[in-house]
Amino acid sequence: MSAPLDGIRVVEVANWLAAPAATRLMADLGAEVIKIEPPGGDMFRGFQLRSLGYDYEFPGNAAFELDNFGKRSVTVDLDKPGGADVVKKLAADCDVFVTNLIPRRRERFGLGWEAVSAANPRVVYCSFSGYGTRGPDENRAGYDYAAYWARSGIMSLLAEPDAPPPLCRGGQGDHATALNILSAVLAGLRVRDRDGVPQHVEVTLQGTGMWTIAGDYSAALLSRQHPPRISRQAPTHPVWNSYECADGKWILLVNPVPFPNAWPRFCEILGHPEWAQEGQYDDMAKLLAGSAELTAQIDPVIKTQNLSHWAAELDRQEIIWAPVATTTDVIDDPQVREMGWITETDMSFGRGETLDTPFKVYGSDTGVRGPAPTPGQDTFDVLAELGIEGDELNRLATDGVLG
């Protein structure tokens, strides 16, 4: 069984999350991915999962490994004479070149689009950054906290109306952006193979964040208004809201009104069929107008029973709902396990579970190809394949170019 990207060689000159996560997905699809790291390795190797608030002594850096499974690692010091030349040779011999170097560093090392495409007329060159390769912020660094969450507009829409903007989860924007990078590269490969010309694709954290809330931008572009935050106590619709159950678990109800007879069935579940009767909340206008009042009435009803009770009742009446699950709930979710979104692979500390490729390509050899490489473990093998051997290889090693 073959993989979709068998025979495709990817060179990654990037660090931290988004671009490496994208090339990890390319490795899942069968590509050979060569990760260029500085001496000592990608800075993300030093990230501590405990910094996210966990009270647990982790055996390794599972977050780094998740984004780097199945790669070959080559350590090169781009700041040393000859370092950039090594990477240029790799760039001239690949199908895909992915980088998150800011534009001035790309040009400094001779690794910009013009230089790489001139040396490799079949390359798909992917520029990834926080804000893009043009404009006043082309050289501004942008982690997902800044470029994806804050500057895209997402953070301004979150939390209760009077609350400060919340601290969001790091890496979420990076992994959403990784899917954009993968899509752009696959499109570039299609055009390259069809037309025989190199392709330059570009993805940014800010642009991905804007696409994530595209509905809000559709409204803002027409109205030039920023939408107000929606309070849980006064939602747009009372049954498009979350409610706390007796056991402290939360349940999300997804507006059943557009579905025939769903609102009366929901009222029956709550034991208040009168709410759907004439003179009460019997049409959409009344539901919307009475949103805060009705939410206040639903709250104590939901709190009388555990989540399991409401789950059974909502399923019986075919109402759309979901538990507000924790990560530990999700990893034991039978649906997640049946779909195979979690898999086991080799890691630096032994066998362990991790997230599998977030999509399925049935009939192809796809999936996690662990473990992640140690820094520079493939340097000499990869350079030998390029014809860099003997005295030249020894000189590079002696001069500290290879870490």
Second form
Amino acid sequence: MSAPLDGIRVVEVANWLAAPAATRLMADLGAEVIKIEPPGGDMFRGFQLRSLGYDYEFPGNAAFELDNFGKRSVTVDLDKPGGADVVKKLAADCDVFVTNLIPRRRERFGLGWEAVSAANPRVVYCSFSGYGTRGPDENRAGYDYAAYWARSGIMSLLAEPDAPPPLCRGGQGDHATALNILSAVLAGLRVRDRDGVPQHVEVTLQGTGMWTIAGDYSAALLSRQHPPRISRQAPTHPVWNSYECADGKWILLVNPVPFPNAWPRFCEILGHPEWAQEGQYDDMAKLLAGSAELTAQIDPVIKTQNLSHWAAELDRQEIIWAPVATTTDVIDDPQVREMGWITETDMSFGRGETLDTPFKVYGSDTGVRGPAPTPGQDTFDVLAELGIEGDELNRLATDGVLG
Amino acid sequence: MSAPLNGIRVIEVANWLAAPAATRLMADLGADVIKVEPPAGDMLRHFALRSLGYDYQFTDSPAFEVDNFGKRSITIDLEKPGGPELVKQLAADCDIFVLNLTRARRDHFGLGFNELAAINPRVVYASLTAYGSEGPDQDRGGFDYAAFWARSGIMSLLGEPSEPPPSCRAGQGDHSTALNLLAAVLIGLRQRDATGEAQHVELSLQGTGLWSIAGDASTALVAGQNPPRVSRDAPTHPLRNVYRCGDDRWVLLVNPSPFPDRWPAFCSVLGHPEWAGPGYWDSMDRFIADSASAVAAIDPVMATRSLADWGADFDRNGIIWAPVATLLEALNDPQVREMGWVTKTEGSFGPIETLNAPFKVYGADVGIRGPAPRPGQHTFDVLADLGIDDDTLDRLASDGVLG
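Follow the form predicted on its own with the form predicted in complex with its partner chain, if you could.
To see the whole picture, the full complex is given below, headed by that same chain.
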């Protein structure tokens, strides 16, 4: 079996999550990925997972590992004389160049689109940043929290109407954005292969965040209104809400079309078929208007039975629902196992389980390619391949350019 | 300028958001996208946006529009004799076939990968479902709320520790998944072009949700524990939190490395440089042990000045922040406008503003290709192109196969 990105060389000058996650997927697809790190390594290596509140001593950084499987690592100090030249040589000899340096730093090091495409007329150059390569915030740092969640408008729409904006999961925006970067690079690669000209593609965290709430944007752009937050005490309608069961577990119902079936069947299960009958909540307008009073009546009924009871009933009535699963529930979910979203692999701190590529390309060789590298693990090999050796290599090493 | 998917024909047998959003992006990239709809049209056409709480009379659905720009529409009743055969005829003549039918319905209509690869040995067959085409939940309906948010573990991690799981934004999971689908299809296409063989790619809402919290999932897989929810009253550390300013605006701070510089700089901005010194909060361990006391001290200080005033000081001191923007602020954001994430186009109900593709491929012809189609607007054109003669067309029409 061949891999989709066989023979493609990727150079990554990036750190933290989004861009490395995208190039990790390129490695899964068969590309050779060279990660350029500062001498101390990607900042993400030093992130303390324990600060997230786990009561556990981690043998290594599993989150860094996940975003860097199967890469080679070269450490170069861009701020030292000669450092940028090494990276430029690598950029001249690759198919895909991914950077998340802010534009000011990119230009200072001679690693902007113009310079790299002049040196490499077959490059697909991917600009990735919080806000983009032009505009008032082109040099502003972001992270997904700021650029993807807060500046896109998403965060203002989450949580109960009177509550503070909620804390989102660190990295969720980054991993969605990684899929956007991967798509953009593949589109660029297609044009490059066909037309033989270098391509400049660009993705931002802010723009990706906006895309994910495209439905809200399309409505806001027309109505010029900020949509209200939705409260679980007064949801859109009662078959699109979460409820707490007797065992403290939560179920989520999501039936965007309550009529003719979902709502009457749900009332049947609750033992209140009359709620869906004439004179009560028998059409969409009444259901929307009555969502708060209905929720107040439904809550105590759901509280009388465990989740397993409601699960069987909802399935029997073909109402769309899910348990609000915890992470460990998901790890044990037979559906997740059957689909193979979790895989076992060697990591730099030992063998263990991690997430596989988030899509399947059946019949081709895709998948995790082994541990994340240690910082600078491949520096001398990669430089030798570039023809940097002897005195030149010694000088770079003694000047501390290679860390 | 050429378009990345020039000459590529896509058949979409899908509805609601995730798969149509992905094929809309394929249309933006230059593909000819034919949307196969049931006679009444995609269910999303009929979704009442007003039910989301807008005080605005939508005459048409901009949310449907945003996911269906530039497509052609053909209406076919799959339940009528001859309906599935017509879809197979379309599939025989395409490059990409995108499907979100559950496994049972796909098998019932003879639209599985093996059937289609037999009649189209160059097809890239993309399967998107809530949970996957294997496993115990292969025929379960989901929507992004259930499969992406609840069954992936994300929802259980959001909100304050003691609160119910929060309402997420409908469609946010779908639009993230659309990027996964686009990437998978582009990979399949590359592999098809390289090998000349039909390709089967697959993804699910659940698997994509899990990928989006890859950091949490990879960590939980090692620790065997659920990460705790994070409270704004006791966050990971005070530089990764939201604060209410004097003008009631919320500001988000996201500085994953508070030491050595950012926490002391922040304390100086607040007028309390001593808070970063001995006896106060002078190390990451102090924050892990007790971030709540720091937040309690910071909250009243943040309430003394406006968001704009704090923002200016944060910028001067290199502290990473963002306003928690509303949608209206985000869509008027000069940064958003400069990057071109919002664009004007001709919608099916007049000129509108909407969202552009969430990535740029500079130097290629990428962009919205015109309005969303009316249901069945292109039925006869498309079938005539397939070489179906007038008598057969008349018969299909009178049998109700075409709606």
